[in-house]
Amino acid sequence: MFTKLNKISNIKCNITVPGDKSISHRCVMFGSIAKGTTHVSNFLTGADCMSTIDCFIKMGVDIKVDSTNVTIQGKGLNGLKPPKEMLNVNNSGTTLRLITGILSAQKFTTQITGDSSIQKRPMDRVSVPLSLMGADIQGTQKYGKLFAPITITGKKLNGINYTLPMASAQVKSSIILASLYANSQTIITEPEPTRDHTEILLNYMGADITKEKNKIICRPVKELYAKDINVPADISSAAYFITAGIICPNSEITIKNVGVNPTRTGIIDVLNDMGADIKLSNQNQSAGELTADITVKTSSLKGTTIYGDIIPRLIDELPIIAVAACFAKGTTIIKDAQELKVKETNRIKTVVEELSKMGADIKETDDGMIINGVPKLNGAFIESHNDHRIAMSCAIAALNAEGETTINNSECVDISFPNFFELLNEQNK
């Protein structure tokens, strides 16, 4: 499928973007192993989150989806049933990594696979700490690393003291989920803080997780308990319209009820540093998560350097930050972002490749990229590489590029933002 886009200006709108992808995944997983009925509103019905639902339905959980409302009849910590077939996470790395922590402690064996992209993403970072807890995880061995498809045989787990070799919310969350079933407490040390939706939501549902500086202390519990959850709008999805409002002439955009968890707001900090006009209002809280309306206006940006402990707070937003940097005066340097190489694509390579087609002055480095602002971008034929964040980032670049831009395989945005192009087209009328 192709989507064609042209330059626009004078965007004035209030919009709502879909529910947070990370939190939506966790609502299904935690609700499935909680006691009672969990009601979720503003759930993201993107392809990745639907893969999570499918996996838990195959393990005997009754889950009903009505538009963006989801009802989960929890089975309790030990109530999941052996699936009758191999679980398929499709393109969802979050599903694969987090569910591995849960399944490591079940009283049955599970096989899990995914699409060709998932089968290229290393599982060692999850399997190593879980194996230290006593998990039995087997899989495809290539180049001395473990890849899906994998087989997990549930075992009795032990608490461990583990230092993450890299900052990763998915790895941390997988260990935390396994720790619910362990025979003693688990201590996880992070090199830098990562998104803490797992800790917030699990504690909301009855877990016993505390934090001391960079240490997360997880104590096993007998049960989790169902709660009603309203999922905030996803700041990773809001990031595209935040950037559109900043780079398109004569524009002002307000995105409503966005999750502004401090572990996720690195993009706001960076864009503020670049000179963006961003204001937060109507700040509130939902199920332990902070929310706010975000208003942005057309801004003159300057280059900056992005590195160190802010990287985990904006890892998914780096492709769209690269787009903003194309319109900034001076040079923007992104460093310490090797994690981009093991996303749906090597996002260092694909961002550089596609924005270069549009006339960007952008260079790939081993751990990031160097971007020099240019007077203008030009429309081009863009390959999405079946990566939703590449497709959406290039689509926003197209809004301030001369001529027509075509995005190939644009339907990949359904993974996280099913109505993305519909919202864009509404501004183009």
Second form
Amino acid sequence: MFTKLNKISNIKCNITVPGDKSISHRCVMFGSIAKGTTHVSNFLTGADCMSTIDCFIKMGVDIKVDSTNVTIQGKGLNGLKPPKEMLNVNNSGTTLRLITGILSAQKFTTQITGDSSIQKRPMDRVSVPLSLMGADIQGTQKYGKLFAPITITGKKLNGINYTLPMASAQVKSSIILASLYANSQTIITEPEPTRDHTEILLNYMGADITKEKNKIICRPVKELYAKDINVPADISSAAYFITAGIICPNSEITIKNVGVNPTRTGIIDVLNDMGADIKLSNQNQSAGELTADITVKTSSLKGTTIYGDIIPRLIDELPIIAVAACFAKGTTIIKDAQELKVKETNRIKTVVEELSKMGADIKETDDGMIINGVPKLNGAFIESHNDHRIAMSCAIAALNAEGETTINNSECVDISFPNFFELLNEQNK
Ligand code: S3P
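Got the form predicted on its own; any chance of the form predicted in complex with ligand S3P too?
Every chain and every other molecule in the complex is listed next, the one we just looked at coming first.
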């Protein structure tokens, strides 16, 4: 499928975007291994989170989806059943990395795979620490690295003291999940803080996880307990409309009830720094997560340098930040973002390739990109590379480009934001 887009202005709207992808995954996983019934509202029914649901249903968990409400009949920490077939996470890295932590401690063997993108994403980053805990994880070895499909044979695990070689919430979460089952405490040291939804939600459900500076201390527990969880809107999805409101002429957009956990708000800090008119109001809390309404207005942007410990706080927003940078005066430099190379696609390459087609002045570097603002972008034929964030970033660039843009394989937005194009089209009427 392809989608055509044209230039628009005067976007004036109050919208809601779907629930947070990271938190929705965690609700299913933690609800499945908790005691009791977990009720989730505003769940993201995007393809990635549906893959997580499918994996747990195959391990005997009763999960019902009714619109954006999900009910999970938890099995307790040790109640999962061996799946009858190979699990398939499709495109979802979060499912694969986190579930591996849980499966490492079960009393059975599981095989798990995913699509062609997943089979290229490194798994040694989780298998190395989990093996130190006693896990048995086998898979495809290439260039000294481990890739899916993998086979996990559950073992009795021991606690470890581990320093993460990269800032990754997925790796941290995988170890934390394994540590729930271990016979002693685990201490994880992070090079930079990453999203802490696992710590917040697990503690909300009865875990014992504390933080001391950059160390996360996890003590084993006997059980987790079901809770009601209302998932905040995903700031990574809000980011597209935040940017649209800033770059399109004469616009003002409010996005309601967005998750503004400080480990996720790097994009707000960067856009503020670039001179954007962006305001938070109605601050609130939901299941331990901070929320707020975000209002943006058309703004003149200037270039900036983005590097260091802010990178994990905006890693998924770098493609859309690159779009904003095209419309800024001066140069934007993105450094320390080599993790972009191991996302759904190599996002340094795919962002540079696709925005270049629209006339962007953008150069790939070893750990990021350099973008010079240009007077205008032009419509082009864009390949999504089946990467939802590339499709949506280029779609927003198209809203302020001269002429028509076509996004090829645009259906991939279903991974994280199924109604993205419907919501965009509503602003164009
Ligand atoms: C995620 C963590 C991030 C992010 C991904 C979701 C999570 O990955 O890019 O989209 O839910 O934990 P890394 O932790 O590997 O950087």
